[in-house]
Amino acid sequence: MKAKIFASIAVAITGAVLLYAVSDFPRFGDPRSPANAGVEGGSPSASLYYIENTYRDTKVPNLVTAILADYRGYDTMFETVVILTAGMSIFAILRVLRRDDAPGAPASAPDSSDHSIDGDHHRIIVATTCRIAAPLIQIFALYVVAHGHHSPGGGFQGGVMLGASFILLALSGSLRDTLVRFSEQQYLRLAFIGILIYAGFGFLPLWVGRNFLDYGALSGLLMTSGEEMARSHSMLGVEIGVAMTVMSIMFAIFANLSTRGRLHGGL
């Protein structure tokens, strides 16, 4: 009962801390703030720059891409690491790992019932619809990916739609049969070459002696014909590589969340 009272009341000076601190905040959409007019007699605003400059920077058309993962690129790959993060923090606490059911270990026997039809034939119409239209989102997703530095996607939204995939051919089918084309092992396997490809990224200019994520230095390493070409095709190999964490972790959450971490039975 203590826990509880210290607990709330830790909650109740947050949040008063951060509505105090929201009153320092310039208006929404205000001309005059500095993110929009920048610092008098300072540095020009952030977002004149960003729109002005980005395609002479990287020739990136997606002024959004360009920003999540060149400018802000600190930033996003961080929120990747936020991701994993609370992937493993899920698995921490609710995977159940006994002898039979560990990574890796061949999967017990599946109940009868998994693979029975008998009074359920719609299940058939679901389950044979889902297969066929998971892959096709999965093409689209890795469209989503590769074009996302020229339009409308990236690596968060493309990732999201892969993990979707599973989860469909999960819910319209066993879990079972999902975990089989896309096991524990290799989920969590690619959650973290994800964020190691990204970091790479991010390594690969110090070895020549420029900063972490300078993209432009690796225009030796990726054949372009300036540094601008290389920020744009090293963007490319950040949203692969996001991708994949999100991908994974977003269908670790669901197959551990929806069997309170078994991986037997769920949803």
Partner chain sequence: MQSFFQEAVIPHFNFWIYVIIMMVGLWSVIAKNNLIKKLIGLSIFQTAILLLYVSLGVKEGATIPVLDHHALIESSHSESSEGSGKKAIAINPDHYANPLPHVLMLTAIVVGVATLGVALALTQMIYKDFGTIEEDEVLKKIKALHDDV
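Since the one above is the form predicted on its own, can you give the form predicted in complex with its partner chain too?
Partners and other molecules omitted; one chain follows.
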């Protein structure tokens, strides 16, 4: 009961302070608001610059992906690091590592609680449809990753969908079979390789003397016509790296959460 009173007081105070400031906001949807068009005292508004110059700089029509991967690529790299950290923390908390069950070894022998597919009629329909649907999901996910430049989508969304396809398999069939296809050792390695790709793309310009994550410098390496195309291609590369990491970590989180770190049995 004490918590409820304290919660109400805290909520009341925070709410009051927030509402006190709301009246000072620009009108909702106003195109000339400071966020959208900047303030005269400061430097020219960032979002106006993005809308007008992104295509000229990077030849990528999807502004969000351009900002995500190039202008504020440093933020996105740390976003992927956040996902990796979450995966590692969950590993550290949940994963039960008995002496023999070193991470490399495949999931331990199936125990009784793991109800395999053939024994249960209802699951057969679900399992087979999912097994057919999974590849389709993965193809669409790859399309989302690759097409992130022109249409909504990109590394994160594609990566999650790839992960979701494996989760679908694990849910419908049994986690043990999915782990055979996508073992712990594989998805752990893939997670780290993903970020290595991202950081690698960022590190290369340093050799040419340009700042970190400055893709323009890679035009020589990627044999592209101009700096803009180099930016566009390296953005794609970076998105692939992100997709790899997100895919493997999402599946890792699910695998650990559903079996509380023992990686057998499952839902």
